[in-house]
Structures are given as structure tokens and as C-alpha cells.
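One chain is shown next in C-alpha cells, namely the form predicted alone.
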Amino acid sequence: MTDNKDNRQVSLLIIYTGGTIGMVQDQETGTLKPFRFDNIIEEVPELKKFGFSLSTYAFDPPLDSSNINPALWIKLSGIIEDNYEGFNGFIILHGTDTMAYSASALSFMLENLGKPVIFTGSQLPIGSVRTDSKENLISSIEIAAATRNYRPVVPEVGVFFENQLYRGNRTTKNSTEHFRAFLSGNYPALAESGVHIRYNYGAIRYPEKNKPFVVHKKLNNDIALLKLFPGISRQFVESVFNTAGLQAVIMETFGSGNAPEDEWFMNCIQNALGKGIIILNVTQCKIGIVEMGIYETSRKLCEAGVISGHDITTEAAVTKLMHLTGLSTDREWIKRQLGTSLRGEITC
């Protein structure tokens, strides 16, 4: 149960960074347009029941989520940072494309986070008939609003959509046509609603008593992503690990972390290795572990050092080393990051 508590003493903060969620129909010509969040009661009536404390801050222009990169996730993190202690919570409003990355890094930029953070969006406009977005919005509202004990239910970063709410770190785009677009295919919900909103409050993290709220600016993008697929060139390999400045490759490959076993193949990754260049195994499959050694053709990726990624999805991978290799240039350091569950990320 979570507790009876005056509405009027909550406080949250809804941050609109762009996508379709955000959008109504001109009357007159009938596109799409973003509508001005400061009248978000007007286009959801239905908000003004909960009597929360509701704020705005819109980016303008809003944002195609196919254009959201490191920059703007400093930026979402400094909202954050900057407005912490005024609100009990903070709901972003993102375009689907990219939600999985954005709840990913700000997973692993907010540190020992207190309060909760829920991405959320839609597949059509707020201003549609049979639009998915004033739910996917008023239930992430009643979410980020719950405490239980006088805390937050859910202090960590979520995804929320189609009555699931994930953790961020967790979660992949899986539909571009169902309502239930996201995936999460190694971790339960923390919470689902129906009828009632059920929590899952074995599956949610808290953040440590006694251990300061950090926010964590720094992000190296000088990372790669190789996917394997069968005829890959050598050619095409090498140009990857030769990448100037590259400091870690993310490889995605075959079912529990298989690669092949040609010759050539293998003195890539061990002349990438000897340069200093991190690799992180993850499989391509939406459910599973990377479990290197069972088979042949995985044992030797282990043996010349390559990191597994366990259970981590892509979105995740990218993301943590983004984050890692901004705090450190400490190959072993990060190393040994990678094998740990850092936010959850990652089954131990």
C-alpha cells in the first residue's frame, strides 16, 4: 500500500524534451505541431484530479528523439540536478526512438538517485482519438507521485508504456506499431497498472542511506558499435578497430556470445586488445546472457580478453561504457566496472 498523503504537498516536474506525445493536430491544416506545455491542463483535463503540483520545461525547439546524443543527456541531467530538492519527481516526455538510450544514460549519470525519474511517450498525439499518450502520462504521474513509508516506491529511473514500467537501463524499443513498444526482456516490471498500480517492490532498487546524490557530466563517445553478421569482411572489422581515438567497441554477437573462429577474425580482436581498445560481448538476442566459454567459438574471445557483458542490452552497453570511459582513462578500472552492476543494468 502506498500512503495517504495531501496531493497538494506534491511537487513534480514534467520535462518535455520532444517527440509524439507532445503533438496536436492543426485544425486548419492538419499537420502536427508541438502544443505549449505550460497549458498541459488544457490538453489533460484529467490531471487537474490528482491536485498536484505540476511544472513544465519544454526544450524549444523540441527534439526528434533520432537527434538526442550525449549533449542533451548533460542537459536533461542538469535539469535534474538544478531542480532535485524542489520536487518529489520527474517525468520525461521523449520520443520512442531513442527513450532506451536516454534512460540508459541518465540511469548511470545520476548516482545513488532518491527520487524517481520515468521516461515515458507515445505511438500517437496527444491530440489523437485513440492516442496511448494521456495514459502512458497520467499513470507515470501517479508513479512518480508514490511514496510508501514517506519514500519514493520508485527512486530510479523507468521506462513507462503500455501499463509496464521498467527500469531504463533494462529496456529496448521493441514495436513501432503496438502500444506496448518496449521490451524488457531480462528484468520483470517494477510495476504494472491496471484496475490498481502493482509494484514489484523486490525488483526496485534504493539508493544507499547515508551516500550523497551524484550527478556525472562526463561522457566519451569515442566508442564503437559492431554488429556480426554472417560474411562479415575483413576489411570492414579492421576499419572499425582502426577508428583514431576509438577506446572501446561494444560487439554484438551470435546467441550466447559466439563469434567466429576464422583466423583473421582473431587477430583482429587481439591486435584491438593489444592497442588498449575495451571489448564488450553482448549478444544480439533480446533474452539471454552472453555466457562466453561454453562454446568453442566463444572460449577464445575469453581467452584473449574480451569482456563479457552478461545480460546487459545494447542501449545499456553504449551508454555505461560512455559513462565509464568519461570518468576514467584506467583500463583494468573499467574493466572491472563492466562486470559490475553499476545501476541495476546487469544480472550478478
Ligand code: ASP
Given for the second form:
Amino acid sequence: MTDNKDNRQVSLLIIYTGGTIGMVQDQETGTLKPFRFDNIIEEVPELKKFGFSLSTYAFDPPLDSSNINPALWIKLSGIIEDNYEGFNGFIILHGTDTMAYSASALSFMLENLGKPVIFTGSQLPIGSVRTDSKENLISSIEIAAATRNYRPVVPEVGVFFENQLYRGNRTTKNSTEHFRAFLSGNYPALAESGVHIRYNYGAIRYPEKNKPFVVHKKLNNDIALLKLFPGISRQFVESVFNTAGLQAVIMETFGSGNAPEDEWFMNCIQNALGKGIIILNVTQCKIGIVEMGIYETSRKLCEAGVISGHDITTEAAVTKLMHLTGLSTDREWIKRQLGTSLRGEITC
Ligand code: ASP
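Having seen the form predicted alone, the form predicted in complex with the named molecule:
Once more the chain from above appears, this time first in line as the rest of the complex follows.
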């Protein structure tokens, strides 16, 4: 059971970054575009019934989440840092397109997080009759406010959609059509909402006691994402590995971490590793784990020094590498961190 008794003591900060949830139709072009959204309570009067103290912070201008970038993650983490003491939890309204990246990035940037940071959004704008936004927002607020033994139930960066709360760095956008827009293929839901919100207490991460909350604001984007496909050309692979300043490549491989065995391909990999570029092997599958060595087509990668991404999502791999290469240039340390679960992003 959760134990919120006096709702007036609960204060939450709702940060509106943009996305469909706050979009309106442009009368001339018919396309959806963000509108200014300073007073969410007026849009969703039901929120008053909670009795919580709700404050809002709106990005100006609001962003379609395809325009999100590391500078905006730094801004978001700064807003949370500046308001950390004053609020019990944070709700981030964000477009679905890159929500999994933003939630993953924030999970790495907010070390020893002791309060809920819940991302949500919607597939239909808040003004549309069949909108999923109100349900998502109301449940996210309830989750961000929930306490047990007077401590937050979910002190994690989460993504709430339809009726599931997932760990943010385990999510992937999975559907442009269904209200359940996200998938967490390798980790169970942290909570499920129905008549009640049922928490999966055993799956939730809690911060280490006596360790301070730390916000990391250095992100390095000298990384690349290389998705393999049958017939991928040598010129293309070489051009990726020859990118100036490149520090790490996330290589999306087939199945359990397999790649072509062509000599030119393995030479590219070996040359890149020889230059000190880190290569992280992430599977293209949404469910399952990289296990290098099961097939001949992955054994060679392992022997060459490619690092296993285990069951990490591409979104978490990209942002984890931005975070780690932002923190340090020590390649051996970075490689060890890649094999370690920092925020529950991999199953060790
Ligand atoms: N293009 C929108 C965005 O990500 C889609 C959405 O919000 O669902 O900002």
C-alpha cells in the first residue's frame, strides 16, 4: 500500500517540453504544431481533485521531440537539479519520437536519484476527443506522488504510457499507432495501472543510502550508430569508422550479436579498434541479449575486442556512451562501465 495522507504536502513539477500532447492543428496546412502550454491545470481540470500542489515549467518554444538534443537534456537535468529540494517528484511531458532517448539520457545524468522523474506524452493531442493524454498525465502524476513508508515508491526515471510504467532506459518507441507506444522488451513494468496502480516493488531500483544526488552535465556526441544490413557496403562502413574525432560506435548487429564475416569488414573493425575506437555490440532485436561466441559470426568480433552490449537498448547505448565519453577519456574505464549496470539499463 502507498501512504499519501495529506495531499497538500505533495508538490510536483510538471515540465512541458513539447510533443503531440500539447499540439494543435494548423488551420492552413493541417499539420500538427506545438502551442504554448503554460497552464496545464486549465486543460485538465480533473487534476485539481488530487489536491497536490502542481507547478509547471514550459519550454519556450515547445519542441517536437525530433528536435531534442544533448543541450536540451542538460537544460532538463538543470531544471531538475535547481528544483530538486522543492518538489517531491517531476513529470516530463515530451514527444514520443525521442522520449526513450531522453529518458535514457536523464537516467545516466541523474546519479543516485531519490525522487520520481516520470516521462509521459500522448499519441493524440490533448484537445482531441479520444486523447490518451489525460489518462497518461493523471496516472503519471499519481505515480510521481506515491510514497511508501514516507519514501517515493519509484525514485527512478520512468516512462508511463497507456497503463504501464517502464524504466526509462529500457524503453523503445514501438508504435506510431497504438496508445501503448513503448516497449520494454528486456525488463518488466515497474507499475501497471488498472483500477489500482500496482507497483512491481521487486523491479524498482532505489538509490544507494548515504550517497548524494549528483547531476552529470557533460555529454560527448563523438559517437556513431552503425546498423548492419545484408549488402552493407565497404565504403559506407569505412566512412563511419573514419569519422573525424570518433570515440565510439554502437554497432547494431543481427540476432544475438552477429555480423558478416567478410575480410574487409573484419579489417575495418580491427583498424577501428586499433585506433582506440570503442565498438559496442547491440542487437537489432527488441527482445533478447547479445551473446558473442554462440555463432562463428560473432566469435570473431569478440576476439577482436568488440564489447557486448548485453540486453541494452540502442537508445540507452547511445546515451550511455555520450555520458561515459563525456566523463572520461580513459578507454579501459569506459569499457568496464559498459559491462556494468549503472542505472539498471542492462541485466548483469
Ligand atoms: N512528433 C511528435 C514528437 O515526438 C510525436 C509525439 O509526440 O508523439 O514530438
